[in-house]
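One chain follows as structure tokens, the form predicted alone.
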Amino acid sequence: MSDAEQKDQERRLAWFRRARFGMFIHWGLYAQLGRHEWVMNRERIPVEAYEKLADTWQPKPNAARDWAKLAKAAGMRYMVMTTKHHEGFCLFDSELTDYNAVKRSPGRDLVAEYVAAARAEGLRVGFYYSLLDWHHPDGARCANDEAARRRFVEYTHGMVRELCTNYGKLDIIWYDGGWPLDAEGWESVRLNAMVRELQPDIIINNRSRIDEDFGTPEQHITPEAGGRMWEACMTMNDSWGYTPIDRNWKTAWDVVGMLRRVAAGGGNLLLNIGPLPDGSVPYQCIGVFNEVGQWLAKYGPTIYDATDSMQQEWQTPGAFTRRGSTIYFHCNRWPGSELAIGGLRNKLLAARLFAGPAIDFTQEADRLVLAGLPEVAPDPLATVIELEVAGEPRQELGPGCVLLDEV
């Protein structure tokens, strides 16, 4: 990448950089039958037969407002919806099939829908896009049939010049199944050049076989190395899709926990809902986002900001984000009156409650302790203590002891 590129590229990220919280939302036509979005894949539903549903279903008018507020009220300052999944069929109006949402039932434009309601909300907007398509009857053709390919990839190119053209300023796209072609095939950089011509401000995914501008490591939280930006992309059971048979929910303490995460480390965290048939949300994620979003009305500086490296290891009762030399420990187990850290390597000079009074302390070698605690946590998400150190914030523990720095 040359340095005017690398400097566009940083342009195009500022934002992005700043978010650390945004919305994925996978809804299609999967939703109606529950049971997963690769429900179509995994029972080998025939195509025939799957596409029956795209006359069925009818989502309430408007449901992405609810979505959008949702994510507005828990502190998310972004949005990405799919408009394609891997089963083909378009939420969006095109002239390349018939079978989307305008053209069937629904019977208009959900995507249209969504744009408009993130913007209301002052949310920036992103698109998924899934290149892998199980209804198109070139999709899996186009591993082995040159002819199939051309015409799969000018097809798949067309749909993104439709949503980059059609919707008006987009800040992400977001592709997805990059089987069963490489980045050649895909014609992937010919593919993000017409992007970028379209959205000269868009940031792109690295699904599509080449890099691009952020990785997106999937269900779990892995810092990209050399700072390159990334988003951990997060369920909030263990479906993307709409799937109530699937009982397993992150609580807040959870998702609070995974903000922790990802701001210590430089990223995003993409947190999804798959909301039911008519486009409600399911109730299991409404409480747990209005708790999240009123924590970070709170601490939201100890998140979005806080976003320095910090050397660390790991400790029962919480861990750290930092801001230069202020480190934050978001305390999410409460020992009671009385908090130790082990191995910090700075000497402390201030301690305190995030925006609350000072904290006595006593620092011996490797051993801080931090005394006068209430005796229940004063919030059970996570309680914040902010601490003032002197150098460069860094903790080591091992086997044996180590002394504190001179400093």
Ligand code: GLC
The other form holds:
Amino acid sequence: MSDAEQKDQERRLAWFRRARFGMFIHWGLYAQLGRHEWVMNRERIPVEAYEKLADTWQPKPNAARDWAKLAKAAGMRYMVMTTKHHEGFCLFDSELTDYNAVKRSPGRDLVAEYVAAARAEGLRVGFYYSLLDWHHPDGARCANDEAARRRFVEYTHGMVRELCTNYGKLDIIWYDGGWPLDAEGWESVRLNAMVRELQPDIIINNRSRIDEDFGTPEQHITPEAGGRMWEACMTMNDSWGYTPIDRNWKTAWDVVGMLRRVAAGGGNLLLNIGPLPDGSVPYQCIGVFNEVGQWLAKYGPTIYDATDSMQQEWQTPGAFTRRGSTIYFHCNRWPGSELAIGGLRNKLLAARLFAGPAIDFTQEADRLVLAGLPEVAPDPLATVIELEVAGEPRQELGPGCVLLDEV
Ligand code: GLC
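In place of the form predicted alone, output the structure of the form predicted together with this ligand.
Starting with the chain above, the whole complex follows.
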């Protein structure tokens, strides 16, 4: 990448580097079956049978308003919705296929409703678009039939053009399902050049099989190397689409822990909801999102504005984020009135509960003991303790223990 390109990339990424938390929405015909968004493929449902779901889908009007309000209440700063998943059904109006929400049963442009809802809450807008398509006759054939590939690439580029033209300013294009072609087959360089021409400020993920602006670790939180921007996408149970039989729900405690980890690694968390066919949000998500939002209302600065990782060691009661020489210790396993942290290599200048009273401490060699804390965790999701230290924060524990005469 040239210097100018890199500069432009940083300009476009500036909001995203500080966004930290977004809502992913997987919604499509599959919600009616309630068995994961891969149900068509996993159960080998024939296209002709699956297609009928387009004539029975009746989302309630403006469900997206509730999503956007929930996202806002959760402390999220952007949304990304599936405009077309692997099933091939378009939630937007298209001139390239009638297999879309306007021409079939919903009778409305669900993408337009989503965009309006996100904007009304001041949230940034992202479009998920699956390149892979189980419905289009060339969707699989394109792998070994050049004429089919050309037709399918034309179709794909045409749809992305529609999405980038018909909904005003977009913030993210989030490709997925880069099978069965490679970047050359998808003509991704040309595709993304078109996207940028239509949307000069947009950021593009890495799933058109070229790196573009950010990485997308899925179901794990792993920073990218070299300061490259990244966003971890995670489900609330183990499915993206509505799947009530999957009951492995994450808790608010889990989500706050994930936020701490993405913040420490300088990335974002894109947390998914799979709405019901009518667009309602699963109640398991509503409760958790609101709880997380309340927590962020108090502790937000320790997540949104704490972008640097520091060298840190694992320890049972919690872990850090930091900003300059202020360390935020997110204590999510509260040990009682005394909390000891080993291996801190900086002199501690002050300790306090975040936005709260000062804490007494002693620091001997590399053992820091905070005393006189409440017996019970003030915030069970994570109580943040703010530590003001001298110099660049660093924590390092060797393999052994300190002998008293070395102190
Ligand atoms: C995987 C799944 C897809 C889901 C996506 C979200 O690629 O195949 O269903 O939409 O992850 O990142």
